[in-house]
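Form predicted alone, single chain, as C-alpha cells, below.
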Amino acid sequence: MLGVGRDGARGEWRVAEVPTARGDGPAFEPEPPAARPAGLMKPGASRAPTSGLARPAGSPSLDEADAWAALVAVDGIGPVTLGAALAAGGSGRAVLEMAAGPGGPARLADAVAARGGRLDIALARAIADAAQQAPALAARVRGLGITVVTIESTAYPERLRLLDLPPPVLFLRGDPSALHASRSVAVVGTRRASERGRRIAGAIGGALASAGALVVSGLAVGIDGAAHAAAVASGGRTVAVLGSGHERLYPRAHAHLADEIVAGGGAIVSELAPDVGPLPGTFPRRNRVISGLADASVIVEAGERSGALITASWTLEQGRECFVVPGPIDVPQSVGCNRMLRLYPGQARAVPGVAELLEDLGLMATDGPPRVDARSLRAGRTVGPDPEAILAGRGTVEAAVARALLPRAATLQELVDETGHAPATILAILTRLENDGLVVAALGRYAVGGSLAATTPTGRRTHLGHGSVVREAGG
C-alpha cells in the first residue's frame, strides 16, 4: 500500500539515490506500481450510485471532486490507497459515506480487503475524521477560490496523466487551461541562486513565455521566482507548484508574484489541501509535478545537493528533455550543473545561449511572423522591460534602493552605505517594497522581485558560453 504523508512518501516507497541524478542526494522513487491503481478511472467513466448508503450531515451538498479533496487531506493517503478505497466504495462520496456511518471504518477496512487491498483501521479512521469534516473543506476551498481537478476530470492535465502514480487531485487557483498549453518548458534552480544565475533564468523565462511557451517553476526564491517573474513581464502564462497547500504559501515572500500570475492568466497548483504547511518531504513531490507537467526542464544552477536535480532526475526518469545551464567551476551553484553535463552526455543537454534553446526546443519559428527575434537574443538586447518605467511614480529614496539592488542582491549596511540614507529608512522603503512585490528578502539579503526582477540592468551582459551573449533579464 502506498501512502503519503505530509512529511513525505511512505510505504512502498524507498529514500534511493535516483540513477539518472548521481550525487543530486536522496530523492523519492518509487518501486514500480501499476500505471493506474485500482480505481482511479479515466476521464468521463461513471461510478455507482451512493443513494443507499448512511449519509453524514452535510454531505448531500458534496460533489465528487469535493469528497476526493476531502480524502487525499487525510495524512497518510497516496494514489495506491485512494484507488482501493474508491474501487471498494464505488465512489468518493461513498467512501465517505461507509466510514462516517455505523462501524464505518471496519466495514470500509474489510471491504477495501474483499477486493484484495489492505487499509489500515487508524487510517479508515481518520477517513470518518474526514467526512465529518468534508462540507467545511468544500466551503473553505470555494471561498478561497480553489478548483479542484480530479484526475477523472477532462480538466486534468495529459501530460501529468502520463506519469506512473499522477497525483489524484490536484488544488488550482487561477486559469485551470494554463495546465494545457500547447508548449512547456519548466525552469528550475537552487533558491541560494548567483546573480548570473538569477539574470539568466529571468532571460530563458522571458524568452520561453514571448516564444508562446508556458513557463512552469516552484515559485522559490531565486531561480524559481526570476523565471516566473520574467514570464509574467514578457506577458506570457506561467505555472507555479507549490511544495504547501495554498494557505500556507511559501515563500509569504513571492505572494505578490503568486497573485501576479494568476491575473496573468497563469496558475498556482499544489497536490496539497490549503492548510497543510511546507515540510521537506513535499518538496520532492512538488519537483515531479513540475516536471511532469512539462515537455522539457531547464535546470539554470545547481548545487550539489539542489533539489533542482531532483526535478532533473523526474525530467529523465520521465522520458523527457533535460537541459543544463553550465557555469564556472569555481562557483557552487554551478557544482551540480557541470556534473550532470559530465555523468549524462546525451541526456542532459547543454544550454550554450538562449537563442539556441529556443531552437533546441523547437521554438523558433520557421514560417509566418516570428515569435521571437533569435538577432537580438544573440545580439545580447535586452529582453526585458525598463526598470526606470517600472520604477516611475516612486519616490527619490524608494527609487535609489531598488536601483541600487537591479545589479545584485544586498545586505541592509550595504544599502545604508550605497544611498547614504539611515537603516531605519532603508528598512521602510523595503517594507513598501516587499508589500508591493518588487523586493524579495532571502538568506539575510534583498533582491529585487516580481516585475523588477524581470528588468534588464543597462549594460549587464552574461556570457552562456561558445561565444553567445545574452543581455542579463529577469531576477
Given for the second form:
Amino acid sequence: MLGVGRDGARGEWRVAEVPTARGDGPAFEPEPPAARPAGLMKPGASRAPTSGLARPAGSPSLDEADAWAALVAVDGIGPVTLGAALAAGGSGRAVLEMAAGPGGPARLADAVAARGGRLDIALARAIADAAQQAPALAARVRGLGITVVTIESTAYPERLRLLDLPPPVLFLRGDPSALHASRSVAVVGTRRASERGRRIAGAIGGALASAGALVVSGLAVGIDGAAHAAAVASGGRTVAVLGSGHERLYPRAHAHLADEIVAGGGAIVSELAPDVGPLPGTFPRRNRVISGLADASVIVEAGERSGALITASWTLEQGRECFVVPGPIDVPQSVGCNRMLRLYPGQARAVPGVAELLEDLGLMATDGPPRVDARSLRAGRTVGPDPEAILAGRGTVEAAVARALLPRAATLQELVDETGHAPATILAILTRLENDGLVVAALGRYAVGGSLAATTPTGRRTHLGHGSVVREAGG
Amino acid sequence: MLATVLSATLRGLEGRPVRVEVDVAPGLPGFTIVGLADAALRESRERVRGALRNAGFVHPPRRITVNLAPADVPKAGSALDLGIAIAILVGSEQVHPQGRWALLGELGLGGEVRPVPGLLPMIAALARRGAGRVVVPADALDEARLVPGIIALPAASLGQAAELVRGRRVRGHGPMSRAELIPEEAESVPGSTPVDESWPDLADVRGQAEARRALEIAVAGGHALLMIGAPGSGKTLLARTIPSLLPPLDAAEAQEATVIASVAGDGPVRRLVTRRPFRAPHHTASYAALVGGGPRLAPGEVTRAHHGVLFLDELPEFDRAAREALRQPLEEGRIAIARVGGAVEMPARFQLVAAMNPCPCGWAGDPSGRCTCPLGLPDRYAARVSGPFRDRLDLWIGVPRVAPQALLAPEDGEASVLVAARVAAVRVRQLEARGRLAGRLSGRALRAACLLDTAAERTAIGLADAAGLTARATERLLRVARTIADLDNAERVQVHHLEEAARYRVPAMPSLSARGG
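Having seen the form predicted alone, can you show the form predicted together with the partner chain?
Once more the chain from above appears, this time first in line as the rest of the complex follows.
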C-alpha cells in the first residue's frame, strides 16, 4: 500500500480520514498514564505492557498488544484500516472476537461501515483467519524474543508518534528504552558505498555514539552497516530499522551485526510482522521510520536513485534536520548527495567535517569527544576515540600494522613496504586484529574496523582508487 | 594367401599389440575388416585402397578379409593402416617379407605414412611383446626412439615401408645402433629444467606480497588455490609462474608426461617431456575436453595437467557438470572414464589453480567503485563456486590491482629459483614425514600431522568459531597451517601458523564487507 514514490506514498497516507495519533480518535489516543500498570517498562523488559484491559476468557495468553500484532500481520491492513477497525470494535481483541464468530466478517465490515469507514469483506475474512492464528503468532513472537510495542504503550517512541499516521505497532528486539534516547541521529546512505564512504559513515557513527547520541540506521550493507558497527564498537547504542520481518532479517550477512547491536543495548525494530520478507515496497516504508525515529538524518553517500534520498525527503517532510555529506562531483556515490544540497538549499545542510556535524547537532557540549575548532582541525588533531588508547597493550608489531592502516586501507604489499615486517608475520597479525574487530579484510585489501574506524584523525589521507590521494580535511 | 604382421592400438594411455591377419582369397572382389574396429578404422579400407593404388601397387581384385586379433579388444584409430596395407601386399605376394615385422602409421591416399597419436605407448607395448623392430612414420622417429629395447625404422611412404619389409635399406636410414636408441638422459636429471624464456618468472611479478606468499604455500604443500581479483590484477601471470616454482619432473614422472603428450596428439613428441605441464583450458571447454573421453578416448585437460598445473581461469563460468567431474581427480589423482566394455582410467594428479573475478563485471570491491553489477549479484556469482570446489580449494586469496607506482618500480621481486628451493625442501620434508603432501592430508592423518599444543589448540578453536567454520573448512585451515609450519621449519603447528592460515579462508565477498567503517 505504500508506493516507492515518496509523493505517491504520502498521497495515500493523506487519503485517510480516520483518526490519527495526533487526532482525537479513540483507537490511537494514548491512554492516560494512570491506567498503565506500573513498572512494566523497565529497560530490557521482554514484553510490552498490556493495554490494561482485562484478558478475555478462553485466551489467557492473548493480550491487547498480541491482538494488534495479529491485526497488522494481516496482508492489506495498514494504519488506516486498522484505525477504522479499532474504532468500530473498541479494542484489538474485540475486533478479533467480532471477526471470529459465525458471520463475523460481515458483522465487522458492517460495524466499520457504520462508523463511516470501509472494510473490504475479503479483508474482514482475513481478520477472522488472523484471529484463529493469533495465539500461535503471539507464541512465535515471544519465542523470537520480540517485544510488541503498540502506539498505546509508553514504550512507543515519542518521535515516531509525531508522524502523520505513525506505525501502530513496532516489533522490537532488544532494549525498548533505546528508542527514548535524548538525542537520536539517523546515519544512512547507499548500499553501494565506496571505501571512503564507509569510513566516513563509521567516523560519524562512532563520533555520534561517543557523544551519547543514538545512531539510527537501516542495517543495510554499505553505509548503514558501517554506521551501526562503529556505534557498537564505540560502546554506544544504535537502533536498526528493518525493511522486513524479524524472521526474515535482511541482509542475512548482517545477522551477526544485529546480534551485536542488541548485545550493545540497542534494538532491532520492524513495523512488519515477523514473517514478512524483504520486498521492494517495504524499504521506502522502512526509511520513513528511520527518519521518524531520529531528530536529524545524515546522508553519507547516495547515488542518483539511492533509497537514502527517500529517507532524506522523509526527514524534510517530517520537519527534522537533514545533513548531507558532500562528495566529489565525478563519483556516482556522491551524485544524490550533491543534488540534495543543490535542490534544498537552506534545508539540507552540508557536513564539512565530523566536528562541525557534532557542533551543529549541539552534541559538542556533552561529555563526548573534545571540542575541536578550525585551528586544531588544520593541525590534524583528532576527534573521536584516540587510536593510541585502543592500541595500548598490543605488541609493537601489531600496533605498527594497525597504525599503518589508520590513514587508509592497504594491501599486504603496502603493509610490508611500510612496516618492513615479513608477509607471513603481518598476515598472522592481521588475523589477530581482525578477530578483535580492529581490522576488516576484503579481497586482498585491509582497513581499520570497529573502534579504530571510529577514530577520525582529521587531515587523514584517503585513497580514491589508485594514485589519487586527497586531503580529506584541513589540507 | 594368409599374411600376418604386428601392429598396435590404444586404450586410454595404454598400448595394446594387435595381430593383423589378412587373407587374400579368390572370389568376388571385396574388402572386409573384422575384430571390433571403430569408425576411423573401418574408413581405413578407403585409405588403404587409395594408398596401394597411388604408391604403384595393385589393390588385388580378390576377396580380402582383415582380421584384427585379439578379437575382443576394441581397436581404434588409424595406426593400423600401414600394417593392413603391408599385410595385403604380403598376402597378394607383391612383397616378400624378410622376417617378422611390426608396423605403425596412418596412410594418406597418395601412400604417405603419417604420424599417429600415442605412438610412444604403442611402441612400448610392442617392445614388451618382444617385437624386435618396428616401422614408424618418419616424422615421428624421434618419438619412437624414446623407447628402449626396440629398433624403430622410419618410413615416409608406403613404398619405403615395403622396401624395409623386403629387407632393403631405405636411403639415408640404415638400422640404428643401440647407442642412438637410448634417449638423452641429461634432461631428466633433477635441477636441470631448461630455462624457457616464454614462461614468466616470479621476479616479473610486481608487488602482490600476499599472492606470492599464497603461491609458495600452495605449491609447497600441493594445495589448490583460488585467486579472486579484478581483470588485469595479475592472476594469470601469477598462475603462469607456478611451473617455475615446482621441482622438475623426475625420471618416472617425465616418462608418464611424455606418454600423455604422445597420446594427446598435438603432433609427434620430439624429446622426453621434462617440463611440468601448464594447462589452461578455456571456460567454454566441453566436459569431454576437460575430463577426457570422446570417440578417440583422448586424455582430457585433467590428465594432460598430470604432474603439472591445471589453471581454470573464470572458474564460475565453467560448466557445472565439468566442475563436479573434477572431484575425483582432486581426491584420487586419477580419472575414470566409463566406456562400453569397461572404464578406462587415466592419471590426473595436478596442482589446481583457479581464478575468478569477484563479480561478472569484475570490479566489485575495487576502491574505484567501478562495479556496475546490481547489488547482490557479486554474492550470487561467488556462490556459483560451491560444493566440491569450496571444500577442495585450500587457499583463497584476493588479488588487488597493483598501483601504477609499484608497476613502474625498478626493483624485481624475489626470483622463482629462490622460492623453488624452499618449495622443494618442504616437499621433501612432507613426503619423508608423512608420505604425502599436506594438501592431500585429511582425517586422522591430518590430525596426527597437526598435533597442537594448548595455545595453538585454543587458537584453532577460536578461529574456527569466529568464522563459523565447518569441519571441512577446519581441515583446510589445519592443512594450510601444516605447510606454513613446514615452510617455517617448525616441527609443530604453532599459533602464528594457524593465524596466517586463517587469512586464506573463504573471504566475505565485497558487497558483504560493509562493516569496513
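Heads up, when I say rigid core I mean the largest set of C-alphas that superpose within 1.5 Å between the two forms. Because the structure is a prediction, the values reported are computed rather than measured. Positions refer to the first chain, counted from 1.
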item: Rigid core superposed: residue 395 CA moves 2 Å or more between these two forms; value: yes
item: Large Cα move at residue 405 between these two forms, threshold 2 Å, rigid core; value: yes
item: Did residue 440 shift 2 Å or more between these two forms, C-alpha, core superposed; value: yes
